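Heads up, the chain below is alone and in the form predicted alone; it's given as structure tokens.
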Amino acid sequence: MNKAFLSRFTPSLMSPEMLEAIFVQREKLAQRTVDQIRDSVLTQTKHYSLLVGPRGIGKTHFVSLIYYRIKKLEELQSRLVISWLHEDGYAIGSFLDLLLQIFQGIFEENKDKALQEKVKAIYSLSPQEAEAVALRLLKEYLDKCTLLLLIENLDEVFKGLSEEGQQKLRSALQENSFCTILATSPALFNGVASQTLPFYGFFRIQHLEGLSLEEATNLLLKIAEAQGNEDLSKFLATGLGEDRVRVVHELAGGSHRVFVVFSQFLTEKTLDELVNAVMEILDDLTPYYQARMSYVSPQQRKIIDFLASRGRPVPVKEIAQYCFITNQTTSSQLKDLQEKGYVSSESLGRESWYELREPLMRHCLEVKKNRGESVRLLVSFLRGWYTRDELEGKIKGLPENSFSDREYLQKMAYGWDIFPQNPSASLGMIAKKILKIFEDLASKEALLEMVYWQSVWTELGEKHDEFQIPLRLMNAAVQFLKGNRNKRALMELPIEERRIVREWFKEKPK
């Protein structure tokens, strides 16, 4: 059986059947968007929608799916013209360029040679004449039809148009009821957010959220089913399969693209082992994240690289100090990076602390510096931490002792003969069991007991790599309580580890 084509970076290349087969999360939004476009075609009311979300969140998949659904509506075919602009938008430097790109989209859709010849004649005119003739030709061609304009990366298009071009476009749309727009952007931008610019308040803006854990699992299930991988479908539906996906969700957040890439490495075996699968994902995603760096300024790249090297939230003044930028400039650049979806922030009092929004981006940028060892340790730890029953089954044969006995703890930490087949895995399971006990102490805020066992477990485990992350969590938890729930102690941890300690204390970020 041939696998259905699944594009990791260009969803518009996929068949409409595949787009539908793996569509998750946004069915209500999709139906509402189709209804608005139908309303725009069949009535004088025109709708203008802008989808906002970081790269990899599923915007192109959504637009592609809407395109095919609209094309299937027979009632619209005689009254609708579609133009899907090229995604990069680099060819647009004026309102005239936009009009010519719209014609190019129409050619690709309709193969109208007569229209193509008329457009060719425009190139013999001066820019001022060409613009007027192109707009008139577009209105004549549409006649009583409505133009559906699909625009990806509207922020880049508006940048090319400049304020003058934006004003001309706004005037054309106001004076002529011939167009409905579905556009996307990785972030809000001045062209639609600034009250002084023509398109302020013009678009109906929809912010796209990332996948929840349940939605991510559902996406992987749909991909497995679409590609005929029954064994994987069954495994993903198990508790163990869900646990493994949760680890990736902790690392990837809600990025659709990461889970589509992840699906390409999945078998039941690799999903169970997980570490190698994640390392393959990082290797495959590294060019993507490197390419994302090209979308930001050199100064912003410097900030991103610094945040990646820190691996934890950092206050503005520290970023400014180590990047040799003023505090004011740093704040401005961080605000822009946050709007573009590269960084996230937390407030501590009056201070904002920043870190990379996607843990996988941080690991991709850092993996070559440490040969991936820190990633392997993290994935191994999370793999055990988010497994429900694995540890209990492994230690079933151990004596029925309590963990309050130092000698017993020591026996567990060094008694590799209990698990002769894999001493390293044994330490990881011991670390998890110890940490579960520590979690119970933390939930009770039993600080004195936490401090005592922190010292015991530091002595027993500090020489073993498998204990690095558990000891970090213990130290952060102890410092958090010692400081009267001082959140700065938690800021010493990267986001995927910080979530765990926050769960212990039922602490929510601001």
The other form holds:
Amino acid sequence: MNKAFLSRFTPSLMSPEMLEAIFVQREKLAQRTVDQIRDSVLTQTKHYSLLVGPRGIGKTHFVSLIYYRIKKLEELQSRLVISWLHEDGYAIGSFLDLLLQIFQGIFEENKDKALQEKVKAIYSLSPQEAEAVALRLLKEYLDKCTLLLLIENLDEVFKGLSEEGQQKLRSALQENSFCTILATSPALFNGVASQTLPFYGFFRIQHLEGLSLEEATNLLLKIAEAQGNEDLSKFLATGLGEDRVRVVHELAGGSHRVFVVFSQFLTEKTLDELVNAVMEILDDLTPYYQARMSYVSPQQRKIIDFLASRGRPVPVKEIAQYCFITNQTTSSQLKDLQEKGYVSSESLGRESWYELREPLMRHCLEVKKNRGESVRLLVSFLRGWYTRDELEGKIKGLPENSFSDREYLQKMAYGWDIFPQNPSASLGMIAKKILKIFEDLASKEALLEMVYWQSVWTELGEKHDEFQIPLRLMNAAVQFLKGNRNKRALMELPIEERRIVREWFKEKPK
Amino acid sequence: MKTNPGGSLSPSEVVGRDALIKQLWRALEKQSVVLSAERRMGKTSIIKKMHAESAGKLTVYQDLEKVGTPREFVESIVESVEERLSTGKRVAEGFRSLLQNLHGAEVSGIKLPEVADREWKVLLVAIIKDLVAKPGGTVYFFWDELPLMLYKIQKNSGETVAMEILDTLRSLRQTYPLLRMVYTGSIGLHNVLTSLKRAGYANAPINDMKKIDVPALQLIDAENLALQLIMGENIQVADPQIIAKTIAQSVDGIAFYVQHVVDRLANWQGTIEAKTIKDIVSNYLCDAQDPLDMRYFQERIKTYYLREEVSLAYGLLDILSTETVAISFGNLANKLASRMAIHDLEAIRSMVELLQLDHYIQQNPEGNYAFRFPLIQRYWKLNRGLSH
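Rather than the form predicted alone that you just supplied, could I have the structure of the form predicted together with the partner chain?
Below is the whole assembly, all chains and molecules, this chain first.
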């Protein structure tokens, strides 16, 4: 097996071949972006684009890919100068600092010693003089070329510039038409969203979406192919392989990073078994999620911790109460967290209920509390639930296929004590069969029968950990109907379980 | 032609403005100009096109939003002038000589010494004098974001200084017949002048300038723009003409919005019909991300109007947003009185006038009032929760 280098956290370190090999979902956007940059270099038109999406959504991969594609276009090279301001290590507190970082980016591309000497001379000037000289030097250096400025975390750059620096930047861009920009940011920020600030309406903003199940499977397939893992490739192309990926997709919320991390633990066997692979992802991602906590304020961290511990949606009032913050401040913090992709909300009447957007983040933050047991149960359950093959999980010692599902389960219920010590997978299959009947009853809204089966299986199952999740789903479904479809009942469930019950009742979240 | 909403257009991509540009050059033969328009109408694109295609004329284009003090204003002019006219020698000899006298030593760099904070007026006059003395005919300054510069100077240095700048510029125009200035910007100059008047400013610093309004594109030009963009982006539609026409009509001919809609179409999955365009525009009006920057129309009132004016402005616009035809002033005032305790007709009249100057509303030949752009009216009604 050929293991080409695949970076989990720093895509810009990957080779252009690897970046292309595992690129999914955004080919059309990539082509348009290259066209716009080409247009900016060859004509007087200048495009300014901003890609917005939470961390791990693939922004740096995209920018890296565009960088290499642009570098390959021969026709542009004599008229193009590139400066790439990478993700970390910003020391920008003014427009002058930005200009100096731009020069630094240029030096990384071409080791122009003469330019370096001229930039060095700037440091002996006063800040005001230095700024004017630096801008003039940049214009002279570019001459008739166009500067392609690649800026990651533009929100941080703008924060450093403050309004004065932003005005100077915008002025320079308007007066000189020498620059095209491709920037990224984890969320919309004041600098581009506030109408009183200079860059309001300036950028073409593109919100990046998470991976659909099909795209996630495609990504894993491409990684497997790039790394020469044929068995895994073949497995991923099967229905069962896709079923396994679906479990991770339910937990990962479409995050590119999670799937790249996941791919590192994948073989055909581990993908099929799944539980240990997911535990490995959790282990690998825990430092990453903990690092993400450092990007938010202490008050926001408190809110995230609280939501992680609750494990289900919570109304603003309750968050405020348990975090000892006012309602107003809590609302404002939650709005910010939502824009940054940490939380999502659902409306219940006039109230908004919030939860962590990525179930995996929640599990990572909580994993130490119960030694990961709840995650194992969840993955086992989801693994069973999303397996299409109904022939799986025949129970030993009982006749098969002679009865309808309902009769079959009735026999299982009354003959519970004849069960040997079943592995959890079998119980998972049983739970799935129960829930399939439940699903059928839910679609007919047959409340009485649902209550009957709920009571039977509660009595039998509540002592078994493997039934925690199915019983929770059943209880929520019964409460939902008893409450005349009051959605509050569903708010007792975390998002990955709520989806299942919603499918039964064909409910859509608001 | 590729879509480029918000970006910098090359002069050849500025569509449908030839007649207006001709009008502007004709006006500039006789006097300076204040170019006013709602945000996103293309003022900057127009003056940049004029600057780029001004072969044989001495034009200087400046974006003044970076300027926050009179010294910076003079510095920016010096830099632009020296750059524009650079032949390897210094061009502003008179200015440099004056500066040396004031400072006591030669100043060769871009940044001016501290003495420029006090003596900016004489230095400004000196640099302009140097410039108009050069052979080459009329000198044109295209000053973008001048109102914003004045707003900042007013905040940083006080109303008096802002007034002095306006008066000095007027005086320069009177002194030098071959000097022309074009003022434009994203906030209205009238907003700045109103706040200066409140501080006691009694002069009329732009009464020698022609006020020209930048309208939205004629529908035929907006259609042409949409068509060129559809072709340029290689968007597959059964009848590009119909789609282009629908786009132009749906966005009231506003070029920025045409750009946005076609940009959206470039990423569209599925068949594109006239209904698609209408749905896109409708969705834009209630999109929380506000891709058309419509929130600006509400926020701007809160930012630039006095607190006591805000509710009056909102009240009038709320009423007009729900009207299907233009209504008379009397009718408007009546409806307003039924919503809020307001008895001062003159205050209402002044606000109506201000809302016209800010391009929210317009008066038709019959004297009745309505929103200037149906699209903005729709947005206002929707976002103020006034739809039934």
